[in-house]
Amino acid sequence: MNIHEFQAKHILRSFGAAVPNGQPATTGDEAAMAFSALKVPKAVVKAQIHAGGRGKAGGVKLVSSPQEAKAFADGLLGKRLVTHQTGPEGRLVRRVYVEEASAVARELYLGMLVDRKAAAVSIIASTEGGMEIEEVAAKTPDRIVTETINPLIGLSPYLSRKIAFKLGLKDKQVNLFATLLSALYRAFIETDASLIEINPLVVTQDNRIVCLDAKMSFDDNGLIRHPDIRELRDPNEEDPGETEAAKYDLSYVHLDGNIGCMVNGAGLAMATMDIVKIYGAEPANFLDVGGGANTEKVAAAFRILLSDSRVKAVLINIFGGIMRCDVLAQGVVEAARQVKLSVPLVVRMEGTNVDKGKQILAESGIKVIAAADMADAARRVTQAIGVGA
């Protein structure tokens, strides 16, 4: 689960991290009254969405009276916002943040993710701060710091300090450094976020360490710990499917295809999107039913798969241990009749009741194409929108 900036430096500050003061609005007049409460002579204005690149896109401005802030969110609240992360679509501005402005000398970047490679919470660092990291890697890898926390021992003063020095912190730097880390890192542990990123982290020139941007996530199986958190979820920044898809606890994550997989088990979902890649075609969303699923639960992820409007064709890929094929049946055809089905609907089943399960559907006068294997059903499906041999 991702969380708007001003949401994550509340969270930061909590845990005793540096941040601007500021404050959230959602009117033009809201953004002046922020900018008279914040009692200074500049503030900026930033477009609050679940994206990256908003100074580059012209979402955030630097402005110098309650008039200004009003006018620049007027002028953002109601629109799109189109960055590199979002896509040619965009994201509706529905609020900005308005935060004291900071004097800045210094641009550093500081991320902390779950490595999964080392078992164990990371550091990446960098003096390019303001850049995206994945630019700087590309570039000049040599300009980024990547050291691994013992889960055992947690962060040590010695690491905090070896990686300020990196930084190129010096004196009283190093020290701040090393308390900002550490709250960081408490509030990483504790919330079960899955990555904090800070770009730029900057140091000012009165030498204060400053998060002046924060982006956090969190764990979705650690947020029945954190009802506070997870009442920070926006809705709005979510892509529809995934967040009706969360109701009835279906595992689905959208993506840029055309083929619409339904499949029970993770591995059996990778693997087939994997099989439509090799036939052709490209699939739009992995979608795992699980293995206990109902005719309630099978006809909501079918309904998920065809509101998206640019599914052309569906491939049902199910393997019935748990999950009965008959099951899966009957909640196809329920969905199938409630959206009038009009594209093309490949399906491959085996397991228990599968007699059943392919008579439920040779007797609902859905048109079904049956397939034999999975080979023979990525044929099918990519053979059905004009794609592969």
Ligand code: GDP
Given for the second form:
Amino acid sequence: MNIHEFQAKHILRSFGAAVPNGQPATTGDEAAMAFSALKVPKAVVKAQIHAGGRGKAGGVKLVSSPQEAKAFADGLLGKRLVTHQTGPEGRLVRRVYVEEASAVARELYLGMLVDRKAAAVSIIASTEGGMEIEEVAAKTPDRIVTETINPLIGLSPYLSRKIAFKLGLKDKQVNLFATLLSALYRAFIETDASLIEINPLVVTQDNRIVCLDAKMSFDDNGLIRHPDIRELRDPNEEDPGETEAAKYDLSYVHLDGNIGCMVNGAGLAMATMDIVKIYGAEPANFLDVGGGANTEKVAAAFRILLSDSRVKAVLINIFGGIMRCDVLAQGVVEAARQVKLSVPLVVRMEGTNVDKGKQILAESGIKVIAAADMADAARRVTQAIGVGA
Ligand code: GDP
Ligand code: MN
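Right, the form predicted alone is done; let's see the coordinates for the form predicted together with the named molecule.
Up next: the whole complex, starting with the chain shown before.
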């Protein structure tokens, strides 16, 4: 789960991290009041959406009066902000954050994440702050420092200082950095975070080290231990299909292609996506309906697939083990009754009660393109949208 910058900063501040003072606002007038309440000559007004790249996209501005804060906030609120991370449709700005401005001397990058390869938490730091770390990694990999934290030892002062030196920090900055890093690490561990990204982390002109931006993501499986963090979920920022799928306990991830895939079993779902790609098309989603899905769950999954306007054809690939083919067929028929099925539907079924399943589909009157095997299914579904061979 992701949260907004102002929420992440609130959490990090509570762990003692150096974060500028700020207040969220949902109207221009609130932004003006927030500016006045900060009692500073300059503030930064920042669009709050779950996406980076706001600075370049015109979503961040330095302001020097309540009137200016209001004017900029009014220009952002209720509009869609398009950044390189939002896709062309952009994100609706419902809130801005008004924060005391910092006089920046240096911009650094600092990330902390669950590093699956190392099976531990790793710190990624760079002297190239304010840039996308992926870009830095591609162009100047030598400017990235990666250090893994031994979970038994925790974050040692030695490791913090080592990173500080590699970032070119000096004197008092080194201890400030170490203090900040240990606050971030405690926040990371105690909230079951999966990612903390501070980009940029800045050295100010008066020699402080401050989190100018903050992104936090949490392990969904840990949220049960943090009801206060779970409250921060913003459904407006989540994919509607994924939100709906979560209600039915379906594993669904929205992707960019146009072949809707409904599969049981994560491995089979991955293989199905692969074979769709081999035949020249792109999957619109990952969807695992699970082993013991009932008719209701299958119907919900099918509805979610079809609610994606990019889906131009659907491929159902089911291996009936615990999941019975007749249950699957029943669910599809039910869902097709609820939503008008207007795209080609290719079905490949195998396994328990397959004949009964095929019979249900045949008698339903739904136009089904039956496939003999996975390759045949991929060929037929790509042909149905006019690609592939
Ligand atoms: P992002 O573009 O969505 O990652 O938003 P950021 O919060 O990182 O802000 C973008 C850029 O605005 C930063 O890289 C800074 O260069 C600049 N910026 C943000 N806040 C301040 C501030 O308080 N003072 C100064 N001088 N620059 C700021
Ligand atoms: Mn940033």
